[in-house]
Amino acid sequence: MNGLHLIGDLNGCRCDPRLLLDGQDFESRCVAMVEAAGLTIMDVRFHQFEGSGFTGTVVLAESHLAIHTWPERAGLTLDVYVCNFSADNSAKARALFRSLIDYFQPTELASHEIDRGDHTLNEPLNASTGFYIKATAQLAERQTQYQKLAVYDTPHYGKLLRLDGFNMTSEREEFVYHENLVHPALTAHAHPKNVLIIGGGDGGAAEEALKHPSIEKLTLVEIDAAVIDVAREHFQAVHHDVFDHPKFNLVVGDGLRYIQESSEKFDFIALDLNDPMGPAEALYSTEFFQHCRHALAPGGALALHIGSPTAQPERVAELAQRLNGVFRIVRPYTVYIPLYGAQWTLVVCSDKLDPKSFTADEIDRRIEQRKISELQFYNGETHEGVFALPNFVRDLVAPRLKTTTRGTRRLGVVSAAGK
């Protein structure tokens, strides 16, 4: 239902303190304000708390007004909502809201306007920061065995996929994440043949990987078949029908179990996963990284994301240390990902392959030799650029010293700080 929701927290009110105490007196004044704003009253209910403030509600033909006062704090909360289905009542709601604020004269005001007609998709980065995206319609929603899945249509990003309330991919900017997850390692590899992607049910990472002509087989292991179904229905612009590619092999199952039981060796493994929470947490463990290392062919590489260095520095540092304890070469790199709303850290890990050692010219020559086209982000200069780390990121991902029975050693031979 289209509508406008106004919410206010008023503190340090300079009005006569009795106005916050006497609900009976305010009831008549409130009715007058509502009528002056041009809204239609259906019912009025006020409750006076003994020796304290009051709670009041006004049922409107357009929806409602609610108020609760805290005299001891010289404050109150306001809640005004009007639906705009048959007419736009937004101006009336704002006029009423303003009248109430003027009446109580707060020194501090925290207010929010929420357009209930549009979907506001909040994307938390941590407990205190985040951002939002406006969506015009919800196209699908279901609770699968593993997660809550939702698809929205947005003016800025086109169709957008969310899992458990977090942005995963979108039609118009998916290339930023997928190209940077896949191409720095695969382009640095001389002749990749066998690729494994764990997660990545939208198909975007697989589609990018199969642009490398030497690849003979790509296996994608996705635990949730519903993600594949939704990708086929809504995100052709992301996967470009990769699910029907002759080199593509789909396994619906647990990635942890798959890599533990597989005897194959892979030239490239990409972990295209949710954040390390809930069921995905095990796929960021030291034990799982060791399984990935064992599954790599000589010269092979693992790539994954490890979070935002600005919003989740502790997570980035912890995962970098785990990887440094498993692989000889650990190369973190950063890129701003619009759909995630932050600078993001990705990592290439290997015992032999060092993508940072390649120059822009070498990368561009390989792109040309392999006839890789339709790249919207990745090229030789961006390859060099993403590995150029700010000092604060270097500090986060630098290998730490670990005390052993023989003394002190550095975890990780090669790190972001240098070869």
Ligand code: SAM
Second form
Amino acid sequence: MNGLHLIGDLNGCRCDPRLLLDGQDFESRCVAMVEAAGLTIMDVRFHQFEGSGFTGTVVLAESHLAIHTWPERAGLTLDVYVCNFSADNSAKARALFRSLIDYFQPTELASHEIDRGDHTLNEPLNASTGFYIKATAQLAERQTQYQKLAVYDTPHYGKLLRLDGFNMTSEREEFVYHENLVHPALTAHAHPKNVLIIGGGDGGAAEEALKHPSIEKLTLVEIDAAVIDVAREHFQAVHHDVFDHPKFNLVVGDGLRYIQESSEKFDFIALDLNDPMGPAEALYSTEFFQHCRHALAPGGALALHIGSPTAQPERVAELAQRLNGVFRIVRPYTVYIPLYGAQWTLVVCSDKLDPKSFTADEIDRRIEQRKISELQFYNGETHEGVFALPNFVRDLVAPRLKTTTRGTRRLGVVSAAGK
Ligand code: SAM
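Compare with the form predicted alone: the form predicted together with the named molecule:
Every chain and every other molecule in the complex is listed next, the one we just looked at coming first.
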């Protein structure tokens, strides 16, 4: 049902304190304000609490007004909801809300407007920041064995996949994340043949990886078959039918177990996982990074995302330290990812391959030699650019000195900032 919900918490009201105590007096004034706003009253019920405040409800044809006063805090709560079924009553609701606020004169007002009926996809970045994307329709929703999966249709990004309430990928901006996860390491590798992607059930990273012609086999290990099913149904614009590519090899299973049991050696491993929670959490541990290092062929590289340096600095610092303690070369890089609503940190790790040692011209030459096409983001300049770290990110990811019984030693050999 479409409509507008206005919620207000008013505190420190400068009005005459008696206005918060006398429900009977307020009832008639309230009726007059509702009528002045042009809304239609069906019923009015007020309850006076002995020697305290009052609670009142005005039942409207358009829905309702509810009020509860807290004289002891010189405050009250307001709730005005109008459905916009037969007409758009939003302006009337705002007029009533405004007149109530003006009447009680709060020094502090916490108010929220909620457009009921459409979907506001909130993306929490940390306990106190996030961002949102509006969706016009929910196309799928199910609780899988591992997570809550949902698909929405959004005006700006097209179809969008969410897992456990977090944005994963979308039709129109997926290239930013998938190209940057895959190409910096793969293009720096002289001749990648065997690739492993853990997670990435939407197929976007796999599709990008297979643009490198030297790859002979790509294995994707996705724990949740439902993600593959939904990707096949809704996200062809992301995977471009990579699931049917002759070099593509799907394993439905836990990436942790897979890498522990596999004896294969990979030229490139991409961890294309949710944030470190749920089924993905164990795949951000030092132990797992050591497994990945062991699974790399000589000169091979691992790439993964480690979070937002502005919204999740502690996570980025912690994961960078874990990687610094496992790999000889750790190269963080950053890119703004639209769907996450923030600058994001990714990392290429290796014992031999240093993607930062390539010039823009060398990268462009390799892109041309490999006839890699349909790149909407990645090129030689962006390759150089993403590795240029702002000082605050350098500080976050720089190997911390580790004091051991034999004195202080730097974790990792090539520092994150290339100093
Ligand atoms: N970072 C990307 C993003 O946020 O856009 C990841 C998207 S991709 C859909 C993440 C995938 O990792 C999910 O499909 C999830 O099922 C999968 N996954 C999580 N934990 C896993 C595990 N232990 N083994 C294999 N796949 C896993």
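Positions refer to the first chain, counted from 1. These numbers come from a predicted model, not from an experiment. What we label the rigid core is the largest C-alpha set whose atoms superpose within 1.5 Å from one form to the other.
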> Taking the rigid core as the reference frame, is the Cα of residue 379 displaced by 2 Å or more between the two forms?
Replying inline: no
> With both forms put on the same core, how far apart in Å are the CA positions of residue 41 between the two forms?
Replying inline: 3.4
